[in-house]
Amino acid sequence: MDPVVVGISGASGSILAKRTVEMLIDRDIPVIMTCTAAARMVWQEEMDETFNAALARWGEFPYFKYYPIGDLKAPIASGTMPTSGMIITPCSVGTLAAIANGLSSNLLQRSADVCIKEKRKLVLVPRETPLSSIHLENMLRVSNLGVAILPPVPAFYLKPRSIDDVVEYIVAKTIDSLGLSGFMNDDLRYQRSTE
């Protein structure tokens, strides 16, 4: 299977990028990822794990790669290489702005661009509220490519239990966004265990 690639932007939500990366490692699907400054600060305010742990963690999986967000020369800045698509979670406004401008200033910025011009899935999970009608807007311009907008929503109908419940959920409507089949009935156990 080709890789997903995935951005992690500087948008609270840290959790939403460590679980999309995990579940993907549980089914051992390849990833590719690439973490903006801004998010590595985010993380460190957000997570109880350090981004380097975790980067450590993931590091003992065969097909999981890190590229630092400059490296314009990494593979996934290329549409030679053949990828599953990109997931961007969380998807700070900035980053939204620039993917819907077609600005590549740095490697998270490029691969969408690659995703959008190869026709390849691209799936933005942006964090920020109340939205104003720029951001509006660059949703709008991206969705018309193609690309899926996915605001992490609760399911209240699932009756959540915990913020993992909710994660849980969330990642899986992503990955399942994506094309990656059977994230969401296997990945909502939650669902059937509290009814």
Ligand SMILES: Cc1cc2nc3c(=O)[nH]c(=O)nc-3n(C[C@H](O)[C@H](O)[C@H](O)COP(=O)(O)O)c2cc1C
Second form
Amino acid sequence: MDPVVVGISGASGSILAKRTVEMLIDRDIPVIMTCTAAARMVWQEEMDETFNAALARWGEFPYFKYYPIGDLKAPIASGTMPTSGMIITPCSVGTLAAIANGLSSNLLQRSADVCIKEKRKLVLVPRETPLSSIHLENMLRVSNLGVAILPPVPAFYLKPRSIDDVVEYIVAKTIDSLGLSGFMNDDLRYQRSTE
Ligand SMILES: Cc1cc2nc3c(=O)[nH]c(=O)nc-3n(C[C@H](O)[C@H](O)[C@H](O)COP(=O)(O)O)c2cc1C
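Output block for the form predicted in complex with the ligand, input the form predicted alone:
Whole complex next, starting from this chain.
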């Protein structure tokens, strides 16, 4: 299977990125990752494990590859490298704006631009609140190009008991949006009462 590209940008929600990588690796799906400088700052604020320690752990999986954000010669900067699409989680509104305007000024933005031009799946998980008209216009702009916008919104009807419950649902839904089946199991779906 072609790799899934995972981009991490500097919005709150580093745990979403962590679980996304782990869910893919657990299914033996190849992952190529890049991460912005701001994402590393947020990770440091939010996570117990350092980002470099997580990278080292993921690197034990033979089909995990990480490229630094400035490495514009990385294979994912070119449309000639086949991929199964890209997830940006969490997605800052800064990165959203850059993608909506085709800036391609770092590896993450360029890789997203490649997905759009090659008509591959691109899923953004933007985390910001409240949303300004600028954010909403940028979302509409990329949505009109076929990009999936999946804000990390809890499924309250599943009665989540922990942040982990919320995260499991959002990450499964995100990967599902890429067109990979089998991540949304029955525990993550609303079961209509039969009583
Ligand atoms: C602790 C922390 C939390 C942040 N949370 C958010 C957020 O939830 N959403 C957002 O869009 N930006 C957030 N930011 C601001 C972005 O990190 C900032 O705009 C940055 O320039 C984004 O760069 P990037 O898109 O290259 O990652 C946060 C910054 C810090 C330090």
